[in-house]
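In structure tokens, the next block holds one chain alone, the form predicted on its own.
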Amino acid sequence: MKEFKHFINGEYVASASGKTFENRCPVDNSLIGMIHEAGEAEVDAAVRAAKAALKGPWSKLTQAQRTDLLNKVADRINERFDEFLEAECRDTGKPRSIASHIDIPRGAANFKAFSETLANHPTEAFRMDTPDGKGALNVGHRTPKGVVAVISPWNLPLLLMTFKVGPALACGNTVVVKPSEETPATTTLLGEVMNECGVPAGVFNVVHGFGPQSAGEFLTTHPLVNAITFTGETRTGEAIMRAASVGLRNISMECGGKNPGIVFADCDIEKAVEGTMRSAFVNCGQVCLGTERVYVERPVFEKFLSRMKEEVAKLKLGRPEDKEANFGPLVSLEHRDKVKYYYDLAREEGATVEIGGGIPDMGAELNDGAWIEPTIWTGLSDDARVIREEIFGPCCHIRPFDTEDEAIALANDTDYGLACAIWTENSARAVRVAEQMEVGLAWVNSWFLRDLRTSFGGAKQSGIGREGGVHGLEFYTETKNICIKL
């Protein structure tokens, strides 16, 4: 049985209190190991180690040296690919075919991508006139923000954690990571890689636990934390914002979504079906950018719905190691209960269940796991809770529309604004509609197509700030203007 300890100042340490909690595999609910729960003492030690590291050897490295070190981290993750893959699949239950192509390689690539972005981004300089005629020169200079608290989610544990840790370290910060209590494995394993690559002690720290009255609260309220970056549900984000207001700490948040897909009659129908199948059902629907509301122009509504049902019926549920499987369980039984609640609510609200809607029979070996059926509904009213609230499961509601303006209004009728997917072969319409969407990311004839140089973040209740590429530099650094009188 595995033991998941904290990683503080370059060492794995147990909780002084002796408190632990279980880590279970969602495939069959088997016990993976015990996770140490951090108290205030462990969080304080981690933050102080990160603070001290800002004045140690880490601060003496040049940008090129930091880049070389982070490239080694990326390479070492890939060298230990199978270990990271096994850990991720055990924690999440997702098929290896997915995790091996997305989670692990992209989790490693984040260290290289953001180092290269920083190395190639210029600072600003302005020459100005002065009354004596000699002038002055203004030069921009970026410095690390300091200690960055990283609160990462369970749906893409390694990828979304390194999406924050990569740029934070590239900019010279130190980090204390609080991974989800559901998925501690790859974040814990990364501590070994940091030591193997020679990252100075205290630069990368990990504490385990929950939110309120546990590691999450202790970390976000710690006075020596300079900035907080968070991915998770909006309600938790609001609590973190309140904590960050004490001391006016910087925050960057990517929160919930109720993302729309818009399918116009002039689209390539097979391309739209393939894309929507991915956006609604990949990772068992546990993707913040996923599509839970699909609006289809009436002339192709029946055809699109029929094709979606055909493709959902082909999804193969199975263990991560099953090469034929492309659909895994939800992350936990607790989350399965939440998603199943919405499945039952959909019926109460008058939905037609086109396919799915229940818990599958997976056989004696797997029935204790967090399995649920991929589901499509039609017939719900626009004010139904299933339409308004984020479910974060493998489901979508498909509704017809008649005009472009109606589609835009329906898509924007939500408290969230993270992403959308637009399917049309009319380029003018694509641009016109995308510009009117109240979201941070608008895809046209694609989904989850990401260039790490571009901005990432949400509008409305889907988040605050932008990360990715040069946009992340604004969060992970302080810009200082140096004015030199000539």
Contents of the next structure:
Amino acid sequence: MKEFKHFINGEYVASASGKTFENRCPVDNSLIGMIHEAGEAEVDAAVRAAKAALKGPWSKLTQAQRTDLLNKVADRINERFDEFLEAECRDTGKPRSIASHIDIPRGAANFKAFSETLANHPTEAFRMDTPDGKGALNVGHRTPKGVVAVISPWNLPLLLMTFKVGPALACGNTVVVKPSEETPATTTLLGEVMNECGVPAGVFNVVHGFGPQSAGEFLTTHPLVNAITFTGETRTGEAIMRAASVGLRNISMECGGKNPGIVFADCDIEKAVEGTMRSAFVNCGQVCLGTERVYVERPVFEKFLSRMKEEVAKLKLGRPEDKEANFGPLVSLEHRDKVKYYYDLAREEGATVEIGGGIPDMGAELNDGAWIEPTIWTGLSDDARVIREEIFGPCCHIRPFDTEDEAIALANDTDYGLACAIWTENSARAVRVAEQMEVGLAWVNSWFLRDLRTSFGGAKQSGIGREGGVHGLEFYTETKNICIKL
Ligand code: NAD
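Since the structure above is the form predicted on its own, I would like to see how the form predicted in complex with ligand NAD looks, so please show that one next.
Then the entire complex follows, led off by the chain already shown.
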């Protein structure tokens, strides 16, 4: 049986308390292994190792040397691709066909993209006049923030974790990562890669456990942590902000969403169906950027709905290794309970279940897994809880609209503001609508298309701050102004 230990100061260590908890595969609820739960002692050891490493060989590396090292990490993940793929699919149950295109390659790429951004980013410099006529020169100088705590979720475990660890290390910080308790495997494996590539001990550390009263809380309240970057639910983000307020630590928050799709009658309907299918159902609907509310202009409403139902009926549920399968289980039975609760609530709130709505019969071998049917509803009122609360499952509600202004108002009528997808062939309309959306990411005629040089983050209750490209540099470095009197 597998054992997932902490990775502290370049070594795998067990919890002194001996406390462990189960890691189960959501495909069939089989036991994968036991995860060590960090107590305050392990978290303290990890943070102190990270603090010490800031002054060690890591700090002596030039930017180019750090870039070389991180490129090596990316290459080594790709060399060990199959191991990462296997580990990610076992933890999450997602189809290999998806993880091999998204999770692992993009997880590796995150170690390359940010080094390049950093290398090409100019230094701020201002020459100023002074009364003596000789002037002064101001130069912006960036230094690492210090020890960065990385708290990551389970839906895209490697990809979302390296999206933070990549830029944090590129900027010269050291990190302590607390992966989700549901998905410890790829983060643990990354420790081996760091050692193989010669990343100095203490630069990358991992502690396992839960949030409150466990590794997450111990890490975010540790006084030697200089900055906290978090991806997860908005309510968890609030708890972490409270922890970060003590000692005034920097935070970056990527939180929940209830993202709208707007389908105008002048769109390419097949493109809109293909994109909305992906945005609602890929990764079993467990993507923060995913679409749970779809607004369709009335003349194409029936056509769009019937095409979506046809496509949902074609989704093939199956094990990760099943080459035909493009739809896996939810991440855990606990999460399935939550999604199923909303499926039942939708009926109570008066939804018409257009397709799905229940738990599929997967046969004796898989029936203990966290399977759920992909689901489409219509007919809910705009104030229904199913319309207002993030479900994070493979489902969407489709509603007609009549005017552009109405569509914008409906789409923005939410506490969240992460992403939206707009489907129209009229480019003037696309820009006009995108500019009015209260979100951090607006896609036109696409979804999940990401250039790593661009900003990433949410408006309203979907987050605070932006990462990605130079925006990541702002968070992961401290800027000092050096004023030189001439
Ligand atoms: P979660 O908030 O339950 O957990 C995220 C992480 O926080 C886990 O590692 C967890 O152990 C830890 N945690 C929980 N309580 C904590 C506490 N009090 N102190 C410190 N750490 C704590 O989220 P999840 O269920 O793992 O992920 C799903 C959520 O993440 C959804 O809401 C989704 O929208 C969001 N998400 C957002 C983005 C984004 O970029 N905006 C990306 C992916 C997922």
